[in-house]
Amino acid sequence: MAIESPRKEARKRAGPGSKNTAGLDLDELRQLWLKPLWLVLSDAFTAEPNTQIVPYNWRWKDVRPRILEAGRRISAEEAERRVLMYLNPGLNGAPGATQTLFSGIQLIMPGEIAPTHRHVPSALRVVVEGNGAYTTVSGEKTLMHPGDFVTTPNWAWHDHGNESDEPMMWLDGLDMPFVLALNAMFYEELGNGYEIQPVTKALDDSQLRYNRGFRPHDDRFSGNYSPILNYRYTDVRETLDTMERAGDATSEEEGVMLDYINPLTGGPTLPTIDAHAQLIRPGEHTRAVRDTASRLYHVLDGRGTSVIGGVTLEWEKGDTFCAPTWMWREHQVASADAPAVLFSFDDAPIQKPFSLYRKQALHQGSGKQADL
């Protein structure tokens, strides 16, 4: 017969969900900002993530027509940054689409300029709608197309303009909720009476130094992220295409997946936040999978449904849907539908240096969870 410890030999007696205060005076400890550690120990110490984050699906045929009316009746210049965001119902309304992660939508009409800032959280772009706006980072400027991934590190200066006819929209990531939960914010405007900074590169410079598999001769840059400013989409697409020919790179968690990287490292393009793009082909039902990152996902392509934490989550292209902390998670496209492609983007990098990171899969028709 197996031996209780002590402690569960103790709550028995105590009876269930008993609070034991051993007599002590709890007004006169909360008087001094005390309180036994007990009481809720059990809460804290749960056996597994217990998270207030829950699945969501905000559909970009509800927020195009709002993120326009918006556009309609703030300007840029009003709002410093016209963005809508994206709220976790689980949050209780507090900015965030995570309890790390913020997005929101954000729009740029022809002929505005969103003026240069620079914030400590690290942020990243992903273009919805639109061809030909730019954004300028660092002195770099890019002109952006749907589906390109950008980046923007903490504390770099940045600002976009909108000199095509059209509207540009595109989604925001930041790890905002982070650093603000480590009371690390810091925010500045340029404040030299520029409204856009000073362009003192080749426009994507970065991309042509970096992203074809060199690196300039004793290259000096230091920083802890990817010093390439724009990730088009037309090469994401055409080495998914790639990967799901040689058939070599399938995963039964992920399809065919890529990870977007610092090509200095191999690691994350950003310190607090990793990014993929997946390819999901018709009829492919991926196998169920958890981990302890949250990640919000954003369809480049395509139509498809996913079941997060049990609720059924139907998407398609613009759409962003959430899945949160250690709730499992598989994707399917229909047979008769195209393929989709998924972007996604997570809050690991936080959490592996800690070794707090885990992951499990489920293996079908069995129930068994295996660790990855």
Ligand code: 1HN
The other form holds:
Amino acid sequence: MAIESPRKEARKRAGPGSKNTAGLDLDELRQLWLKPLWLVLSDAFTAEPNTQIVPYNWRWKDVRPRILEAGRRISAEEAERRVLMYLNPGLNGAPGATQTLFSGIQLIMPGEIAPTHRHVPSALRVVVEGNGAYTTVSGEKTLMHPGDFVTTPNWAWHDHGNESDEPMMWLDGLDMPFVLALNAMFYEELGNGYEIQPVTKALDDSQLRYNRGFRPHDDRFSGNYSPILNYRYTDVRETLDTMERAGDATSEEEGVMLDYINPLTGGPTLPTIDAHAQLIRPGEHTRAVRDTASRLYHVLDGRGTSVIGGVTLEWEKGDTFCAPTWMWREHQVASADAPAVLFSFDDAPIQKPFSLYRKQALHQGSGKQADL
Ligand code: 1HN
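Right, the form predicted alone is done, so what does the form predicted together with the ligand look like?
To see the whole picture, the full complex is given below, headed by that same chain.
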């Protein structure tokens, strides 16, 4: 017969989840800003991650007319940034598409500017619609086209302008909720707040220096982010198509996937955010995977279905959807459809240095979970 230790017995009576106040005066304790840990221990120390974030798809067909309406009602200069935020339904209206990542859609109309500022959150853009509007970051200007991925590192001066004759819309991604959680926000406007920063470098200077397998000899770039400002979608698509033709399946979980990298380190382009593009072939149904990163997907091409945490999301080009922490996710493209290309960004780089990151695959049939 197993003998229960006295400690185990006591734990049963007063331990986590028992809600045993042990006769203590909780009101008096509250006034002194004290509280027994054992009353709440099991709420915090869950066996697995527990998140308020819910899977959700911000559909382009809902978003597009509304951001264009905002374009008729407020100027980019007035708004500073004309952005409709993508709010996660689990966050009660707090800004954030997940607990760490902000996302939203930004519109800049022909002839408009969004003035120069800088902030502590790192940012990325992915162009959804329009051609030839620019972003200038730290003196380098780039003209943007659909699917282009543009980085804006922490504390870098940046402004946007649209010298083309069509509206330009892009997805913004920032680590803003993470920075706010750390109470580490700083923000600053250039000059009187309506200024365009001087362009001090040639157009796309960084692409020509760093995105061709070369590096300037005796390079003194020392940022903890990628020196490349704009990663072109035409390049991404060519690489994905090459991998696809070669029969690569990067993995059964992700289809044909590539990572946007800092060419100087092989690591992510921003210290807090990793970014990827993946091609899912017609008829492909990826194997379920989950990890401790929270993540946003943006549909660059095609259409399909994802099941995330048991919720089925149907998506098409222009949609943006989120996958909360530790929820199984799988993607499917119908065999009669063209391939789909998903851009995604996640907070894994925040977790990895502190050993917080875990990833698992689910083996269908056996139902076995395997650490990856
Ligand atoms: C920001 O600076 C931009 O520069 C876009 O375009 C979205 C959302 C929150 C805070 C700052 C931009 C932003 C942002």
